[in-house]
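The form predicted alone is given below as one chain in C-alpha cells.
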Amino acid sequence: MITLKNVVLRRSAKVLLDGATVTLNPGEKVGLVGRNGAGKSTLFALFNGSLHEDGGDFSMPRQWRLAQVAQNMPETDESATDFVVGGDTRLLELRQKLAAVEAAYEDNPDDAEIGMELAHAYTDLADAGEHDAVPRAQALILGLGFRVAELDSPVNSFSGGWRMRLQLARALMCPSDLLLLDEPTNHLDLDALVWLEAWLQKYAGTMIVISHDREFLDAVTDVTLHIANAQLTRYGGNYSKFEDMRALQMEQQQAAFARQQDKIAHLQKFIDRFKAKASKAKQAQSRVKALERMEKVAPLLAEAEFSFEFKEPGHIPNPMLSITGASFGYTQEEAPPKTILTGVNRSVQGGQRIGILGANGQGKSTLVKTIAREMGALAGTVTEGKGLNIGYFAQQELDVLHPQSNPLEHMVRLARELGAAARESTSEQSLRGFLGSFNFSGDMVKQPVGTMSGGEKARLVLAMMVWQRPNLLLLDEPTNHLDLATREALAVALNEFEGTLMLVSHDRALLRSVCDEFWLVGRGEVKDFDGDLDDYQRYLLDEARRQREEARLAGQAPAADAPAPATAPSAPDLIAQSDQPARASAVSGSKSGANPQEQRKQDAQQRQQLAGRLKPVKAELDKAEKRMAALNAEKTGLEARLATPLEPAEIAEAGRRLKAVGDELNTLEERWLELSGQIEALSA
C-alpha cells in the first residue's frame, strides 16, 4: 500500500502539502483533483521518486513496478509497434538476459549449468508474454486511434499529438503495480477515450490519475484525493460522489462556523457588558477563558469562481449556411486532391446546437475547417447566410498566439483588424476590463503569452472569440487545456449563447450539456446520428472491436502488406472476401445440373460440416465464459476484502491475487473476442 504520514511538500518557498496523511490500498483506482497549481504534479513526482518529502514519512512497496507516460516527445525511426513493445520493461530485461545466456552457451555448449540457465531464460521469456507481445502492442495502438496501415510506420512520421498517444500506449504496455496518468485524455478523440476507459477499468494494479474530464474520472476511479489549502483529503467514490460529499461538508462547515460566530458574539457581549463590574468579574473572566479554549471552526474560504458570457449576436441569418453536393478534403502539392467527405448535403439553421461525432481520422476537423473558411470545398457549394460571423476555436488555435506578445497586445491587434465596427470598445482601459473578466487582471495583461500555461492561453483565445460577437461558434476540442472550473464556465456560457453552435469535443459532459442534436462523420459521409452519447459510445466500442479483428486477420493474410482500404470492411466481410472465389465455384458446381433432391442433400452435408466446425469453437467459448464468471466473482470478493481492515501480509497477498485474476481475465476476454469473431465468420 502507499502511505503518507504528516508529509510536507514544497516547491521553492511555497508549501504545497502541510501534514498530509492518507493511505491508498492495492488495486484502488484514484482520481487526484484540485485547482491548477495546488500541487497535483508535485505529488506525482513524490510517487515516482523524482522528488522526496520535505517532512513526514512516505512509503510504498519497493517491489512495485511503476508505469507512467513519458512527457518527452519521442524521436526515433523505430516502427510504432516496436516502440510500444519497448514499453514492456520486463520483456526487455528478459530478452537481454537471454542474449547474455545464449552468448555464454555458445562459448560453453557442454556446460550443463549454463544449459539449465538457458532453459530457464526461455521459460521466463515465454511466461512474460514474448509470444503475444506484438499483438498486445498493436491492440493498444489501434485502440488509441491509429490505422492498421500505420502499425509499421516510423514514430518520427507522426505529429506531436500522435506521438504522445504512442507514449501512452507504451506506458500501458508496461507490466505495472502502480500506474500514474497525468491528463491522459488531452490528445485523445472520443473514440480513443472510450477505448481507454474500457482498458483502465480492467487494469488490476493501483492507478492514480490526474484529469479534468468529469465523465472519465467517474468511469475509471473509485477513490478521490482532493488537494486544497495544502491539505490532502481522501473521499470514497468517484468524482461525482466527491462533489456531493464535499458540497455537504462545505454546507456543514459553514453552518458550524455561523453557529460558533453567534456563540462567540454572545460571549463577547457578556464580557464587554460585565467585565468592569466587580459582582460579575468572575463570570466575565470564565467566559474570556472559554473563548480562549474554544477550538475555532474555520470560515469557508470560497474558491474563486470563473464565469463569462457571449455577447448577444447582432444579427442571426437563417439559414446560417447551406452545403450542397459538396466534397471536402485537402489539396496536395504535385498530387491529386485528397477527398475525405463526399456528397455532403447539409443546412445549418439559426439556433441549432450540433455536436459533431465520428471516429478518429474520419473528417470531423476537415468539415469544421471548411465551414470556418480555413479550407475550400473540393466540389459542390457552401453558401453562407448574409451577415454570418464565425467564431472559430481550432485544436491548434493556441499555436496561432504570438509567444512574445501579451494579452493586451493581442486584443489591440484584434481590434485594429476588425476596424471601425468595434471602435467604441477599443480603448486600453476597456480592453483591460474585458480581459479582467477572463481572469487576466493586474500584471497578467502584460505577461508574454509564451510564459503562460495551456489553460491561460485557451482562456485568451476564448476571450478573443467572445469579443468578436460571433453568431456561429465552431469549436474543435476547446477543452483540451481547460480545468474543471473553466470547463463548467464554458458550458454555462454556451448554454446562454443565443447564436448557433457546432462542437467537436471528447468531453462528454460538455456535449451532453450544450448539444441537442448530433451529426456523425464517418465512412466518407456526414449524416444525422439517431441516438444519444451512450448509443455513440456503444457504436465506438463496436468499431474498436472490428478494427482489432481486422488487424488480426490482416496479420494472418498472405497480402498483409497491402494498403488498408479507405473504408475498412468488418471482420466477417474480410473473411467473406478472401473466401469468395472458393465459395463461388462451390455454388456454381452445386447448382449447375444438380436436381432439387441432390441439392438438399448437399445443403444438409454443408450444415453438418458447419456444425462440426462450430462445435469445438462454441465449446471453448462456453468454457471461457464460465471461467470469466468465476474470476469476476473472485475479483468482487477480493475487492470487498481489501475494503476491510487487514494485516499488511493479508493485504499484500490479496493484492497479488487480485492482479493475477485481472491478468487472467484480460487474456480470457481477448480470447472470447477471437472466438466470437470466428463463430461470426463461420456462420457468415
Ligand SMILES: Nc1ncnc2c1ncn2[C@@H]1O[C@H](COP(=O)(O)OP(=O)(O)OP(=O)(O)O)[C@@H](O)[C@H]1O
The other form holds:
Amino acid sequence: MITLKNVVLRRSAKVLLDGATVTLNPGEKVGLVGRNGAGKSTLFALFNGSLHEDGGDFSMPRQWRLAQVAQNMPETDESATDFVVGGDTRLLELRQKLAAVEAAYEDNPDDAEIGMELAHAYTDLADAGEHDAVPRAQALILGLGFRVAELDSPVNSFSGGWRMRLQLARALMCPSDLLLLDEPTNHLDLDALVWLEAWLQKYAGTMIVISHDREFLDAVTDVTLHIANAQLTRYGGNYSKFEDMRALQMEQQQAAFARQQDKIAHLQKFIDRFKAKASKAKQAQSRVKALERMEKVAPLLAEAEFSFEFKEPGHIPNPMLSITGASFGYTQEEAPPKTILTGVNRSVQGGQRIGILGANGQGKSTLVKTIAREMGALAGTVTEGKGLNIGYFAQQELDVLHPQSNPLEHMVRLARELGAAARESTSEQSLRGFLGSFNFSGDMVKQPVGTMSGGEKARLVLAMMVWQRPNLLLLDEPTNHLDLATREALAVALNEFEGTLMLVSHDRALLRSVCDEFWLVGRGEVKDFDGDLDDYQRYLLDEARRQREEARLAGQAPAADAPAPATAPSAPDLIAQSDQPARASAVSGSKSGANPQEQRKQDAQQRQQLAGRLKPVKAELDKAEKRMAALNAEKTGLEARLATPLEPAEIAEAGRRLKAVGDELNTLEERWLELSGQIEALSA
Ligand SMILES: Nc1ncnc2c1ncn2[C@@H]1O[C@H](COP(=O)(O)OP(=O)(O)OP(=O)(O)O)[C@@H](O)[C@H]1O
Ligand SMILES: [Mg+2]
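Give me the form predicted together with this ligand now, not the form predicted alone.
Below is the whole assembly, all chains and molecules, this chain first.
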C-alpha cells in the first residue's frame, strides 16, 4: 500500500503538493493526471526515492521492487536484446551469484555444502526465468514495433525515439511490484500502443501511469489520481469516469460555495449591524467565532484557460514547394546511401492542409526532415517558392532547447537571429509579453529550461515557432507531452492558420479536425491518399493482412492475439506479434489500393519466386525447432531430477548438464531468430 498523509512537496519556490493525503492499494492500476507542470513527474520522483517529502508522511512497502523507464538516452554498443535482458536486475544478480559459486566449486569440488549451494544457484536462476529471458526480451522488443532483423543491432544504431522504446522494453522486462510509467506512449505509433495496452492489462503488480491520452488511460487504468491546486484527489474509475465524476463534483462544489457565500454574507451583516450594540455584543461575538471556525469551501478555480494563434503570414509563395523526381533517404559512411522514398513528385500549394499518413518506419519523418532542409534529397530536386518560411516542429528534438538558458534568453537569442525577418518587436518587454501569452509568466520566464516539465518545454518550442511567423508549418508529432487543454488550443490555432500546413500525428482527433487532404507514405513512395481517416484505418487493416499473408507463405504461424507478458511466447509467436493489426478492429470490410487485379497477379508471381528461395531456410528452421523441442524436454527432466533428493556430486552433474542444455538452447534460439530474419528479409 502506498500512503501519503499531509504531504508537502516543493521544487525550488514552487509548492507542488500542499497537505496531500491519499492511499493506493496493492494491485491497483492508477492513472496520474493533471495539467502540464502540475507536478506529476515530481510525484514519481517521490515514489522512486529520488526526492523526499518536505512535510507530512509518505510510505510504501520497503520490500517492493520498483520498475520504471530510465529517462536518459542509452549510449551503448550492446545489442537491443542484451540491453533489454539487462532490465531484469534480479536475473543479473543471480547470474553473478552463480558465477561466484561455480568458482568456489572449482576450488573445492568435494565440499558438499558448496555442491548444495551450486545446485541452489542453478535452480534460483532457473526460477528467475533464465531459460526464457532472451525470448521474453525479444517478445517485448518486437511487440514495441522493432523488426526481427533489428534484435541484434546495437542500441547506438537506433534513432532517439526508438532508443526510448528500448528503455520502455527494459522497464517491462524487470519483474516488479510497482511499475511507474511517465508518458509511455509518447514515442509509440498505433500498433505499438495497442500492444502495450494489452501487455499492461495483464500486468499483475501495482501500476501508476502518467498520460495525456484519454483512450490509453481508459484501456489500462481503473483508478484516477488527479493533481491540481497542490492537492491529490483519488477517483475510483478510469479517465472517462473521472471526467464525469469531476464535472459532477465541480457542479456540487459550485453550489456549496454559493450557499456558503450567502451564509457568510448573512453572518457578516449581523456582525456589522450589532457589534456596536452592547446588548447584542455577545451574539455578534459568537457569530464572529462561527465565521472564523467555518471551513471554507474553495471557490472553483476555473482551469487556467490557454489559447494562442499563429500570426498572419505576410507573403505566401505559390507554389510553396515543388519536388521533382526525387529520392529521399540517408547517406552513410562507407556504404551506399539508404534510400527510403523514390520517385517523389509533389507540389505544395499555398493554403493546403495536408495530413501525412503511413505506418511506422515508412519514411514520414524522412519526408518531413528533407522538406525542413535538415537533410538533402539523394536525387531529383526540391524547389522552394520565393519567401518560403518554414516553421518546423519535431517533438524528438526538444533538445533544440538549451537546458541552462531560460525562456526569455531563448527568445532573445531567436530575436537576435531573425528579428528583422520575422518583423516582430524584439524589446525584452515585448518578448516577455509574448511569452506571457504562452503561459510563461512571472518567475517562469527566468526558470532554466532544463528544470521545466515535458509539456512546458513543448509549449516553449511551440511559442518559438509561432514567433517566427512561418508560412509553411511542418509539424512532426506536435502533441506529445501536451496536456489536453493545450492540444485543444493547438487544434484551434492550426484551424485558424492561414498558411500551409503539413502534419504528422498519431492523434486522430487532431488530424481529423485540421487536415483536409492526406498523403500516404508507404512502400517507398509518397502518394495522394484518396479517402478519409476511416478509409485509412481500413488501409492499415489491409496492410496488416497483406503482411500476415506473406508471413504465412513464408511458413510462419498466423498472427496470434496480443501476447501475455508473464509467459514466454514460443518462438514462432515472436513473429506473429509484430504483425498485430492496428487498432481498427471495429472497422469491417476492405478497400484495396489501385489496380487490384494487376496487383494481385504481380503478387502471385512474386510469391512463387519467394517460395523457391525460402525453402532451404525454412528447412533449417524446422530442424532447429525440432532440436529445441528435444532440449526443452531434457531440461524439464533435469529440473524434475534436481527437485528430488540427490548426492552432491549428482546434483552438480545435473546442474552442469542443465547449464549446457540452456547454452545450446540459447545458441539455437539465436540461430532461429537469424533464420527468421532472413525469411522476413526475403519476404519484404
Ligand atoms: N528543479 C526545479 N526548479 C524549479 N522548478 C522546477 C524544478 N523541477 C520542476 N520544476 C517545476 O515544477 C513543476 C512540476 O514539474 P513536473 O515535471 O512534475 O510536472 P508534470 O506534471 O510532470 O508536467 P508535464 O505534464 O508537462 O510532464 C513545473 O512547473 C516545473 O517547471
Ligand atoms: Mg511530466
